[in-house]
Amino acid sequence: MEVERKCGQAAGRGGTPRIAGVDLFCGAGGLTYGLVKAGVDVRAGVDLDPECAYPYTANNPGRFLEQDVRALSGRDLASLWRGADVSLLAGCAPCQPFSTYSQARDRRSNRDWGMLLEFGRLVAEAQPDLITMENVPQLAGDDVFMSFLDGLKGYSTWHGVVDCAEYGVPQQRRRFVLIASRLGPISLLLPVELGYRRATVWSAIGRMPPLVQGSADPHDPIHAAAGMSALNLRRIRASSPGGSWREWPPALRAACHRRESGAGYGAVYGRMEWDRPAPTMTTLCHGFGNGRFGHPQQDRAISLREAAILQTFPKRYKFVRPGERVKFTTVGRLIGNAVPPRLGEVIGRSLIAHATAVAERRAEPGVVVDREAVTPD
């Protein structure tokens, strides 16, 4: 009953309880950085990837432990947690079953899920308070999960699909989010509680500064436009806001395209429209032909910086050391994997409206919150 006791305590202070965050698999930092702007002290981010240490400790005060998560035991993490009220961990385990490149996989093998197995011993020895993990939408009715939530014994949970571009991110963007809790029965906010309205391409950056192909901004490296050679030059000129290559004249489209068997793949080679959310960002959204990346109305594809904010990065965020040159694939591939720190708030708020109700409750006089008194999903 020692968290009751701290929320009780919180409550009676006249404050909402502490919640100390560790993020593993943190990437560039998306989960943390939103997590923390809802009120959420994450003290920590993992991740392997040693490019993701700058933009994490550059935009986040919490510390960055190049370490795998394998490396890590559950007192490791009740140190970081150390004079909380209450405990978070969270994070995006990598989900390697559900790439396109590992449909002929067993989705079942221990390999595959390493990650996935690994944030659930985590949980079983450090037994935090809250729980959030944000993965791939396929990830809800697979088998592996079913087993994860299985280990979640003591806990209520809350999981399902969640439309990002109902929360505001200006993206369609759907993402599995699970969030669970040892205090009580737990659920994630409506957008509508949160105050969130749907955004578009053109409230997102419409206003930024005009940029042509292989070029940057030289007030922002990161608002930097990858070349393109003189044949997409032309496709894009030939691309309406919304359309597809099939509206090129034959001599433009990829061979492959010329095929029946291509005719399928309409979602590349085309413009994002303002007046609509973008596409999901990925890792290569920075390349014409790598989807429908392309400027609504100017003749290149998106910038990094736009990526970022598409993906609900604030506009100064950093990501590349200063001075040193802006590698596409690298800062792409932070982008694309990140958790839209939009969603990571959500999370947060939710996550503190959760626990401050514990504690408004727990303060109630003759009221006694049962710790073990849990409602499953």
Ligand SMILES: C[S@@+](CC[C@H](N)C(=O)[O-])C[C@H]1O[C@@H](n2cnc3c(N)ncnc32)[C@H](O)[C@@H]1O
Given for the second form:
Amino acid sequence: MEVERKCGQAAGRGGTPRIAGVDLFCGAGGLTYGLVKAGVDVRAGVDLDPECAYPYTANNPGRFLEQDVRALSGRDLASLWRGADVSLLAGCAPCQPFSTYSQARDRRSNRDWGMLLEFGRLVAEAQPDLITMENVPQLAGDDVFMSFLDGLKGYSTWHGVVDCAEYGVPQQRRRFVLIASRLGPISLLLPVELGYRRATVWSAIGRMPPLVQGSADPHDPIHAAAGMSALNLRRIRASSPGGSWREWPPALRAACHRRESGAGYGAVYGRMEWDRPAPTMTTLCHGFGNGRFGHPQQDRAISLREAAILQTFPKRYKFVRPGERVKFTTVGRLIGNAVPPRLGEVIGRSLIAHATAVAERRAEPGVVVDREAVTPD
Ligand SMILES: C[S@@+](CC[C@H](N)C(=O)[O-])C[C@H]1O[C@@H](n2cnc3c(N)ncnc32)[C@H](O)[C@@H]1O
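What would you give as the form predicted in complex with the ligand, now that the form predicted on its own is on the page?
Next comes the full complex, and the chain you just saw is listed first.
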């Protein structure tokens, strides 16, 4: 494929270039959902976790390939992009090796460590027009990212730490984002360019039906709150929004809190505040004892549905088949691991704006295409 022909043709039709995407490490489809909402034709998601198959396909138009990314080749990807104006490879490799919780461990012993380099291998083999990836901010300073970046020969890149709250995600979530293009200089659109405003816990989940701990909404099995021990119930009743275990009577404190080093546990066991963004949703965000995941008013942790909404999944995103038992650990993992769909949408809109601008520029009379930037057929 060749840049001038691809983008020039699309602009000649008066339309936006059609971007076909493949989402590696697709999980339950957070990134895919956002890209699709922006207008990207995501044709397939790849993940080796079979639990992702149902949510991915029930909410997104593309195929789900239950496969190890290490077994994919550039040829496989090329066949998925066939017929598109512009090809996109998205890949949010597992972030556990780079998270702050893993800093003390030897990252190289984690089998996920090489997944970013697998993504780099597929970029080299398939030479997509566009690339995007998301990960935890710690990745930016890691050698593995430097190696990945070195491999992006011929690409213009933009990368930086994005505060998702600035794009209207009702959550404190800072993520490292990279977008890259073989078509020309690229950057992520700013919140003001996209018209997104900050959101709060109230604006996201303030009108959800009330729940008692250990129960589920009869109309939505995912709007389910984990059961709490008698001790944790007494603790949450003693917690105010934004407070911590420090306001509890000594008898309610855990042993780790009583130790001097317990000072580091200030964020654990707390209620969210209505008028602020939620803390970062994690894979364990359905447990009161796992972070500031207490409901601002009701004596329970947030429900799985509330966690999904705080991640900007739409209210009806399906995570379990009708009638299937809801497993908190599975659904919590899918939700906590996801790229917020809103961030996916921001990335998608940025890629589409970029491809459209390139197409329009190339369609101008007298524009000479830089042969260096042209992809071989
Ligand atoms: C951070 S999550 C991705 C979340 C997803 N992008 C979303 O927005 O919902 C990383 C995913 O990588 C998957 N994974 C890990 N190793 C893999 C491999 N070798 N091949 C395919 N998928 C893998 C995990 O099962 C997990 O779903």
